[in-house]
Each structure stands twice: as structure tokens, then as C-alpha cells.
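As C-alpha cells, one chain now follows by itself in the form predicted on its own.
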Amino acid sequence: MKSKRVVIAGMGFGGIRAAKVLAGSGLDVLLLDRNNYHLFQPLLYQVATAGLEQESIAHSVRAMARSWSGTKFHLGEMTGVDFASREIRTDTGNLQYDYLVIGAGSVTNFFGLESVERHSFDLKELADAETLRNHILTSFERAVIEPDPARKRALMTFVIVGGGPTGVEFAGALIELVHFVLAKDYPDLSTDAARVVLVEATDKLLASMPEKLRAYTLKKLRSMSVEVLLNARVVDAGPERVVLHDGAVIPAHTLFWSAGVKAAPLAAVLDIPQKAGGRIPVEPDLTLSGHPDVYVIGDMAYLEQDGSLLPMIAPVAMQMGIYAGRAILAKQAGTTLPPFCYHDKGSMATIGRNAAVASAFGMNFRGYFAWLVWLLLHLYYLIGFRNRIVVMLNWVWYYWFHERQVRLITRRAGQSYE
């Protein structure tokens, strides 16, 4: 008898976990993604700030599938589903399924600010990190030869929007890059004039953290010379300026946006009513209403637990992926699982060298110990032994020598390889 086919669309944190559960189960598992690699998004900002090579935070899906029995990879982008005929539409043809797991993730949410979207950078794809690194380094190269002091300072001004973990971590890494590395690379520049401005719309950074850790984060960033603007919103942007809600203008050539995400565009074409952020409502077992063979996991899934909406973060996606895989195996065995329940193991964010905050298991950590835990956990969750070694060596090198080895401009402004 022919094995039933499970198609997992999206090789993010959730998709990878689902695939691991289903591998070797006797099912025909097909992995689908528009990229041929799994990307460890939490470290994208370190690629953008010249700390890590792009390849060290990505791992070939085919290499993983090779060691997972009954698993194959298909390179393509899912564009729709015919639920009646159990057929997925992709840009490379149609695929049949018996079970479908959709984990296409999220994209940056600019909340309708077209000028901001046009003139800002974000970090969702591997290419985004390289583009941003090129831009940061090119800005300093331009500043070296810029005769106008005002434009010179604007070239060295970086506005970061969003006081969540990504914004905080990027701000800390960028100010350290400027002060400890670029200050030595550009002796003709007064890098003390460089500005890193972190803009947050609410009155606090890291909103999900306890008050003491939020206060520590704010104090630490400001001690590192990061300008933190609370209760401030960016409403407009241009190539050389950023405009705040009160009319204040920050002369800056770089705007980085990390103020929110929304479900991937795929959610809009599934012909299913969407909830806040474009997310798709799911049943307690993560299936679509009326489609018990279709699971939606990760950032695309809208599910409330204990009266609160589950956040769009990697730990939720990983636990959903594991659950979806086990639920499919249970159906094959003629049994069912209890409803999905997310177990919050805590959250953490690194601020800079020897400084991080963590809240886990009812305990709060900050400073060196939290930083060490952050390092070890990120190494643990990285996929690929080589990647772990390369990332660890880069971190050790930077820790002892305050050097970042990936200070390469791999594409000049306006250059195209097409």
C-alpha cells in the first residue's frame, strides 16, 4: 500500500521540528520551501553587524533530509491550496498531499507606512543581512570622504525602530561595532559623532520582561551611548531623514525597522478569514476548521491560550511543529492528542558584551550570567555541527580581540549581478 504523503510547507523553526518528528515513521514526507536552507533568524543581526558569515547561520535542507528516512525536499514557493482535491499550488507545479503542515512564517509589518517601507531595512531573509551590512560599511566609507560635517554625521546615524529583542540586540551590536571596530578601521573619522538611536512607541523596552530587567536594559544601552527614545513613533522617512510623530527630524541615512511582523502573504491567498496580523485562526489541535488534515503552525497561526494570543516567536513555532508531527502520527495510529498547550520557558535578549537579560522558570537573570546562558542556548539551537563551531569561534575571537572578521562590502550601491 502506498504511504500517505505529508507536505510541510516552510522550513522555519516549526517546519523543521515537524519534519524531525515524522522522519522514519513510514510516511512519505515532502519538505517544501522557496529556499534550500533553514535560516536561524535570531542571529541575522550579527551578520548585519559584521560578526558572523551568512553561511554560519543557515543549513542545507537537503543535507538534513538526507539523514531523515522517508523525507525528500522540493524547492518551490507555495502559492495556494485546493482543499477539495488536496492539492498544493506552487511556482514549480502542483503537489498532492494527504496531510499538510503550513508554516510559512511572517514578514515585516510596516503598518501602512509606505515611505518607511521604501526607505528602511529589515531582517527576515539571509540576503537582508548582507544588504544591511554592505550599507552600514558603505556609509562609513562615504563619511570618510564627505566634506560636509552635517552629511558626514547623518551618514553615521542609524535609527532603529522597535524596542523588542531584535531592536535591542541590533542596537547593542551596532554601537559596539562602531566604537570597538570601526573606530580603529577609520582613524580619520571621529566615530564619537556616530549615533545609534533606538525608537520605541511605548514607554518601555522588552515589554514581555519584568520591570527590573527592562530598567537594566535601558540603563545599559544608554551607558553604551545608544540614544533611546521612548513614547516616540516614526511616521515618515526619506533617504536622508527620519521623521517622528511630533515633527522632530533625525538626519540619518539608515533606518532599520523591527517594530512588528505579520503573517506571510500566503495566508491571504488561502481563502480563509484572517485575524489580527493576517494570522489564520486554528482549532485547539492546530488544524483548520473543516480541514482536519491541514495544520497551520508558527507565526501564521492565530491561537489564544489562557485568554492571551500566543506570540509570534520561535519557541511557539517549535512546539507547534512538534505537536503537529505527533498529531499526524496519532491519527495514523487511530488515536488523538489532547489540545495543543504552549509551555513558556521564558525569554531572553543580549544587549552587548557580557550583558544580557533573561527571564525563565520564575527567575530573572541579568549581566554576565544571562549573557553566557544566551550564548549557550543559541549555540544549542543552531542546526549543524560546523555552524556551531564557526559561530563559537567568531564569538570567542570577538570577545578577546574586539574584532569582527566579516567587514566585507560584497556589493557596491547600485551594483547588480543579474
Contents of the next structure:
There are 2 protein chains.
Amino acid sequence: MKSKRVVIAGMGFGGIRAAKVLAGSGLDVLLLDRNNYHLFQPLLYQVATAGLEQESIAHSVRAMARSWSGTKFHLGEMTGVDFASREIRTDTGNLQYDYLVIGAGSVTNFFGLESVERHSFDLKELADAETLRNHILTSFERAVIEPDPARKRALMTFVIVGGGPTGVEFAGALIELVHFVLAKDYPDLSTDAARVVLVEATDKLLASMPEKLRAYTLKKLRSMSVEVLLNARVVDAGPERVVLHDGAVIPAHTLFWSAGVKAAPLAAVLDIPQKAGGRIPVEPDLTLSGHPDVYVIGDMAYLEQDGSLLPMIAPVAMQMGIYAGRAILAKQAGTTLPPFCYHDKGSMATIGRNAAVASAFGMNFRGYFAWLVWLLLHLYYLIGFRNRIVVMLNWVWYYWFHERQVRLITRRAGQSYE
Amino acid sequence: MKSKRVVIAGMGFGGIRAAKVLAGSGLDVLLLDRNNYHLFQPLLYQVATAGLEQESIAHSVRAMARSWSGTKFHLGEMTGVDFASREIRTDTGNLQYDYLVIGAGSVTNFFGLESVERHSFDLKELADAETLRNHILTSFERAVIEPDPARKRALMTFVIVGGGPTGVEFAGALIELVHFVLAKDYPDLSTDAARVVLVEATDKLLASMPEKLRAYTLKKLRSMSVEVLLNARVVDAGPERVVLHDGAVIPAHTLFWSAGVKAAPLAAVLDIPQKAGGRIPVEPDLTLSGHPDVYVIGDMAYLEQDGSLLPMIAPVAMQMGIYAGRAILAKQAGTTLPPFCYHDKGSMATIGRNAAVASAFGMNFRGYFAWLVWLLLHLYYLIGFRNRIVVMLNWVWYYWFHERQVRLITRRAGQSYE
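Instead of the form predicted on its own shown above, give the structure for the form predicted together with another copy of the chain, please.
Full assembly next; the chain just shown is listed first.
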């Protein structure tokens, strides 16, 4: 009798965890992703600030699949699904499923601000990080030869929108890149004139953290010369300027948008009414209503717990992926699991070299100790033993020597490549 | 009194050596390159075969310049020179010089074969390596889902043109990638059906090496299942086929061209009659005739020694760069150097994991010992201590575990990026 087949669409944090649970279970497991690697998104900002090679935060799925019995990989992007015939459509062929796990993640949400979308950078894919790093370094190269003082300063002004972990971590890493590394690379440039401006729409950075850690983060960032503008919103942008809601204009050649994410566009083709952020509501067991063998996990899933919406973060995706895998195994065994329950193990954010905030085990940590915990946890979840070594090596160079070793502009503006 | 200024155009092997000699000499040194890094070209094929990250073979020039007193960097591409006013033109501004060292290197020579140029890959720039790696891995992904057996095989057929060190090293690395690494990644694919075909126009591989080593190389490559076609020339190519001079057609989706190089296009705008390979003839002191303060070094220079033309290889460029630097210092001191004399310290090529050939100190080496020497020499000349560690780490993974850790398709075909 032919084995039942599970198709897992999306090799992010959720899909990978589901794959691990289902490996060697006797089911045929087919992994699908438009890229041939799993990307460790939380460290994208370190590639963007020249601290890590792009390859060290990505790991080939086929390499992982080698040790997963009964598991295959198919390179392709899911474009739709026919629930009746239990078939998904991809750009490289259709695939039959008995069970389907969809975890295609999220994309940046520009909230309809078209000019902002056109003139800003974001960090969701590997190429985004390389593009942003090239842009930052090229901006400084242009600043060196720019005769007009106002344009020179605008070239060295970086506006970051969004005071969540992504914005905070990027702001800290960027200001340190400028002051400790680029200041030495560009002795002729007055890098003190560089500005990193963090714009947050509410009155809080790191809204999910306790008040004490938020206050510490704000104080630390400002002491590092990051300008933090609270209760401020970006409403418009051009190639060389950013406009705030109160009419303030910041001349800047770089706008980085990390103010929100929404479910991947795939959510719209599933023909299920979407909720806030484009997300798909799921049953307590993470299945789609009316389709008990189709699971939606991670950033695409809309699920409330204890009266609040589960956030679109990696730990949620990981736990959902594990649950979906176990639920499928339970079904095969003729049993069912209790409803999905997310266990919040805390959250953390780093604010630069040797400082971070972490809220876990019911306690708050900050400073050096929190940063060590942050390092170790990220290393633990990074996939690939060799990648861990490369990342550790880069972190030694960075945190010990204050050096960023990947200060390369790898694609020239205007150059076209295959 | 204002210091005299040396402009060094081109941060390849030659320009970097000149810069090292001139650092701290009291002269103003201005380094120019269209990229902000020095590229270690000999290892490009390892990036292309997923063995190294692209960043580990490139090193930021500004990082190097930090320790070079009196030295600055200007990002730009030299487009011409006005000898009379001692000024060079670049795409980011004009630069005055008192001394000029031009080492812009070489580009691939397709010998006028237009269809070949359109349908082949080469390895001269960093992006070339990433593009080729993506193509190789994507070809295997496509082969997995290809129903037609003939097309499947053509997707796994790789034709390499040129039996010099570049072609030999790439052929060896590619066949090993296929047999030892991809065979495990693609258990459903009959990777034994993959073909690596090395095409050489003459009857010799590694023409610059002694006969014994050439015979060893041929035997070793064939034992690794590389098909070596001697006395064969590629005359035409399409997206899925390669045509030889005798009418033979090889269905293949990948054509790699390493059959020759010619001087960078900059040579043509110097207004000096070019010789074979587009190279510029230089005086015995490496200066341009009639322009005693302008030096041309490396692949761009045409110079005979002992009746034969100096080859376009890295060691020649390095020695010329050192000489040009010293010649300038001698001029400042009111003396002159004897004419340039290239000291051939031998040559080497690796044929894959733990096998290489080397001819040095009047002796021939081959096999494991030669390969160790090859490793150490490449590590020695690789710039950047951290890069050396990353490369060593990758080589441990590769040579010990037979793993290639960078099996990532980093840019999807058809995807456009900034």
C-alpha cells in the first residue's frame, strides 16, 4: 500500500520543524520552497551591516534532507491549491498531497504607502541584505567625493522605520558600523556627521517587552548616538528625502522599512477570507476550516490565544511547525492532539556590541549577560555546524576586534547580471 | 612642498603589490578600482563549485589601506588618460598624477566567437562565480523534474573549453562536486549520467608544465571520469548545445569558457598600438614609450624575456607591481633600477581533492605533496587573516568530509534585483 504523502510548502522556521518531526515516520515527505535553502532571517541585518557573509545564514535544504528518511525536495513556488483533488500548483509542476502544511511566511507591509515602497529597503530575503549592504557602502563612497556639504550629509543619513526588534537591532549595528569601522575606512570623511534615525509610530520601542527593558533600550540607543523619534510616522519618501506625518523632512539617501509584515501573497489564493495582516484564520489544531488535512503555520496563520493574537515571530512558527508534524503523525495513529498552545519562552533583542535585552523565565535581563544569551541562542538555532563556526568566527572578529569583515560592494549599481 | 602623487589604477595582484611598496614612502598614493575590494581570482572556481563563499576571496581595499601610510582609495573606473596634463579620467571624476601605474588586468577572450560569448560562462569577476554556481545547481534542480531523458542528460552535461590551469582546476572541482556531493543531494537523479567534458585545442593540457606532469594530469582527470578531448575546438554554441570544429555536437546546458584572456578594454583607450592579446608594449622598465612616469603592469603589459612573451599570470603581475613601486621610489631618490626581470618560481594546478601538479625549484611534484604546497601557497597569498581562516575552514570541510558547504542558489533566474 502506497505511503501517504505530506507536502510542506515553505522551508522557513515552521516548515523545517515540521520536516524534522515527520522525517523517518514512514510517510513520504516532500519539501517545497522557491529557494533551495533555509534562511535564518533574524541575522539578515548582520549581512546588511557587513558583519556576516550571506552564505553563513542560509543552509541547503537538500543537505538537511539527506539525513531525513523518506524526505525529498522540490524547487518551486506554490501558486495555488485545488482542495478537491488534493493537489497544489507550483511554477515547476503540480504536486499531489494527502497532508499539506503551508508555511510560506510573510512579506514587508508598506501599509499602502506607495512612494515608501518604491524608495525604501527591507530585509526579508537573502538578496535584500546584500543589496542593502552594497547601498550603504556605496553611499559612503559617494559621500567621499561629494563636494556639496548638504548632499554629503544626506548620503550619510539613514532613516529606519519601526521600533520593534528588527529596527532596533539594525539601528544599533548600523551606528556601530559607521563609528567603529567606517570611521577608520574613511579617514577623510567626517563620519561624526552621519546620522542613524529610528522612527517609531507609537511611544514605545520593543512594545512586546517589559517597561524597564524598553527604557534601557531607548537610553542605550541614544547613548550610541542613534536619534530615536517616538510618536512619529513616515508618510512619504523620495530618492533623497523622507517625510514625516508632521511635515518634517529628513534629507536621506537610505530609508529602511521594518514597520510591519503581512502574510505572504500565497494567502490570497487559498480562497479563504483573510484577516488582519492578510493572515488566514485556522482552527485550534492549525487546520483550515473544512480542510482537516491542510495546516497553515507561522506568519500566515491567524490564531488567538488568551484573547490576543499570536505574533508573527519565529518561535511561534517553530512551535506551530512541530505541532503540525505531530498532529499528522497522530492522525496516522488514529488519535488526536489537544489544541495548539503557544508557550512564550520570552523574547530578546540585541542593541549592538555586548548589549542586549531579554525577557525570559519571568525575568528581565539586560546588558552583557543578555547579549551572551542572545549569541548562544542564535548559534543554537542556526542550522549547519559549519555555518555556526563561520558565524562564531565573524562574531569574534566583530565583538573582539570591532571589525566587520565583509565590507564589500559586490554588485555595482547599473551593472546587470544574469 | 607638496608631495608627489602616485595613482595606481587597478587593485589586482599587480596594483596591490605596488601599493604595498609605496606605502609610507612619503608619496601620496591614490588607489583606484571599480570595485572596493581586491579579488583573489585563482579561487573563483571554488566559489563557482560551491566550495567557498564569495566574500572569502575578496578583501576590502580600504581595510588594507588603513595600515598604508599616505594611501587613499577612490572608487571608480578609469576610462582614459590625458598624458599631456597628467590626468586620468574616471567615471567618478578626474585625477591628477605625477606617477601612474596601470594594472587593470584582463578579460575573457572569445576570439570573435559571438555565439559562444553569448551562451557561455566565464570566471573573471566575483559575480561570475555566484552566477555560475547558481546555474549549475539550478541545472540539477531542473534535471530532477525533467521527464525527457535526453534533456535530463543535457542539463547534467558541462563543457569546459581550455586545458590550462583554469579549465583543469574547474573540471576537477566540478566532477567532484557532482560525484561526491550532488550525488547525495539528488538521490533520485542518476548523477553517473552527468558529464564533464574538457575541450583543448592543442594536444596538451597545462602547456606550460613539463611533459611528465601533463601526462599525470591527463591520466588523473580521466580516472575521475572527466572526458578530455584534445585537438578539439569549439566553434559555435546555442543555449543547449556546443558545436566542435569537426561537426560534433554536444547537447549541454552549460558551456564554460577558459580558453584565453586578453588585456582589459582600457588598453585600447591609451592610444598606444596594441600587440597580441590587446596588450600594451612596455619598455624594459615597464614604462610606456615616451611616458617615463607611466607604468603598465600585469596582464595588460606586453614584454618579452629571453625570446618569449611573459605570460598573463598572477606571479608576473605581482613581480611587475613590486618593480613599478620600487622604480618610482628609485626615481624619487635620483637613481634607476636595472631592467625588469621576471623570476619564474614555478607553476601549479590542482586536479581535485588531494591531487595537484607543481613544477618549482627545478623539480616536479605531483599528487598529495604538490596539493599541500598548492594549499599553503594559496593561503599565503590570500589577503586577510580572517579570510584565510574561513577558507581553511571550508577546505577542512571539503577535503576531510568531502562536503561543499555553499550549495545555495542565491538569485533566482528571472528575478530582478537593484
